[in-house]
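This document starts with one chain, in the form predicted on its own, laid out as structure tokens.
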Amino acid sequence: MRLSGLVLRHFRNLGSQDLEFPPEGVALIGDNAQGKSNFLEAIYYLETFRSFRGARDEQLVGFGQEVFRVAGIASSSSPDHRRVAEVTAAFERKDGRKKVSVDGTEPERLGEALGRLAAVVFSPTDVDLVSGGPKERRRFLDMVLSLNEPGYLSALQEYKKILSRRNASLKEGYSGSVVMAWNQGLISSGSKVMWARKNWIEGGTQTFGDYYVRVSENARARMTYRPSVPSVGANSVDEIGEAIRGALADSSDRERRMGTTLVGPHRDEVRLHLERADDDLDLRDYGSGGQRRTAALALRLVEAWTIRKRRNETPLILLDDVFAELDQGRSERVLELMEEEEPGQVVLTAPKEADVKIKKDKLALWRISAGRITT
């Protein structure tokens, strides 16, 4: 996808502001803390209608203001499907209202409007992906399978649904046979999530390794699908299903205990390991800050690559100053790659000149203090 125009009304520092977007992209040049990080955020909120950084809605609307509204022009890379879409997101901080609408239609459903862009954010704090614990990676796999894959979206919503109400039983001490009556609406729900999760996953295993590789040019590492669920190697959403069915008997009375859900979707976890001849290495107990920082590029990579494969697009890359933390040797491969791999449209942060390394005699220079861009 490309961007061609970017509307900003008091989203975070950013004030009020009009921008038109060079085919290429664009490199904004500031000192820290001027608001570089916020036009990313801005950009990606039009992706996924969430922060990037975590941040609610209610603290990106500006200091003194109520409102914050972002709107993008973007237009598809696709041969097959070229279009033009206009995206809008508001927030009003007083009521806590959310307002999404596309091509001035509001969707009657949140999902039916994300991944207009098409847009990959790589961040220092991506490391959190491999450094945190299982909840950080599940949120990734949540949010790429949501935006790429059919369904996805409103089978994990529904399982949400179902075991807050399951657990909400389990807490009150309800009896078993009102507790299970839950248990289709979550193995038939979950079931769904897991499939997808394994099989992207395991689609994308060797896709993350030679990433990683490319990058580290000393190591190899893998991915690996951990489900709660025991025997989960199954072939079909049934199977999966049947898995469920039987780890929810066995955990019963260990439920009842300790008054929540012990198994499903929620207790998956993903695994990178750091391939060795004599044993893998788990990257979050023993992988060093480079190794780490590289295995969470690659998963952004692969997260690039999804949406190639899946989409037919180009991905809209935004890079925030992504190699201040990469040695120079990691820094030169990481860039030969993207260049390799076609980023298409670039808008990246840096604090100079200098440091604009990816397609560097091609992107507009723009400049960024106290969150007024001049371009």
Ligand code: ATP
Second form
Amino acid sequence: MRLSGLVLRHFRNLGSQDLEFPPEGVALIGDNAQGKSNFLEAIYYLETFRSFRGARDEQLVGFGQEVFRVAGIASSSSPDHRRVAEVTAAFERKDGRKKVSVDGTEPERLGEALGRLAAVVFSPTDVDLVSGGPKERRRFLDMVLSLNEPGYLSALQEYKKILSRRNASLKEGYSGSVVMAWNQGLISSGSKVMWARKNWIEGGTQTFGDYYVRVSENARARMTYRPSVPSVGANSVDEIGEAIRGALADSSDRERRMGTTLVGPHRDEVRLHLERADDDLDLRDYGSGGQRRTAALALRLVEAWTIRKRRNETPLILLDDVFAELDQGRSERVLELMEEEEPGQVVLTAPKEADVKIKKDKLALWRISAGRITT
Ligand code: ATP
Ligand code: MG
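Given the form predicted on its own, corresponding form predicted together with adenosine-5'-triphosphate:
Okay, now the whole complex, with that chain kicking things off.
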């Protein structure tokens, strides 16, 4: 997918601007704090309707403004460049209301409007996916799967709803039968979530390792699923469901004491390891800065690979000043890999023109200063 037009109205410091994008993409050059990341944040907002930097919607409204609005036209990346969808998003500070539309129609659920740009954003903060706690990696999984796996988002939302009610019952010390009344729903939604996670991780670890080794030129890395429910050998949603059922039964006394649900996808972990002859190293605990950044890049590349494979789309690649912190060998190999793997539209930001090393001579050079873009 590619972006052909973008309308900005008071998103962060970006003011009011209407932009047309060339098919190959854009390199946006600007000094620190001029609005480069804000610009990519605005584009990616049309993919997920939230900030990729984890900011609340209120923070995205331009200072002194009441409402922000972003609209984009997504076009096919095939040679005909046919217009596929117009996506709009608006947020009003006063009532905290978010309004989303696709081709002028508001979807009944936000989930139906997700993923129209088929975009992936690479950012220096991605290193938190590797260095951060299990929650960061669960959030990443949930985002990738919500966008690429039909039914995942609704199963996850259902799971979260039931989990919070079940936790409330446990906290208030209700009898076992009241708590257990939630089990069936927890099991049926939770097993779908876990099954999708297991398949994605197990199906993607080879690709993750291939990307990692291409960039690092030495060790291989892999990712493994560590569910909170032992489900070794579980080969279907139903078998995972049975594993959750068993684990809930085993932990019911402990749950009453702790007042919370102790097993299920909300306790899952994804591990990223460096493979070594004797034993594997957990990148979170032992990885160097460069190794972690490489693993984070590899995760994003697997995300783009997922879009190609599952949605049969060429991803729109958003690069937020990302190669700054890799050594020269690694950054050259990442660029080589990207040129090969990502033939689609690229929108990147960099402080200096000399930092534009991907699709050189093909990208339009735009500049940004105090939120104003000149094309
Ligand atoms: P760097 O190169 O340092 O990463 P950048 O160009 O990516 O810089 P951004 O993060 O895009 O910078 O923009 C930061 C600027 O946007 C800051 O000056 C900040 O004050 C401003 N800003 C952030 N939120 C808002 C908002 N809601 N309204 C107006 N300005 C905002
Ligand atoms: Mg920035």
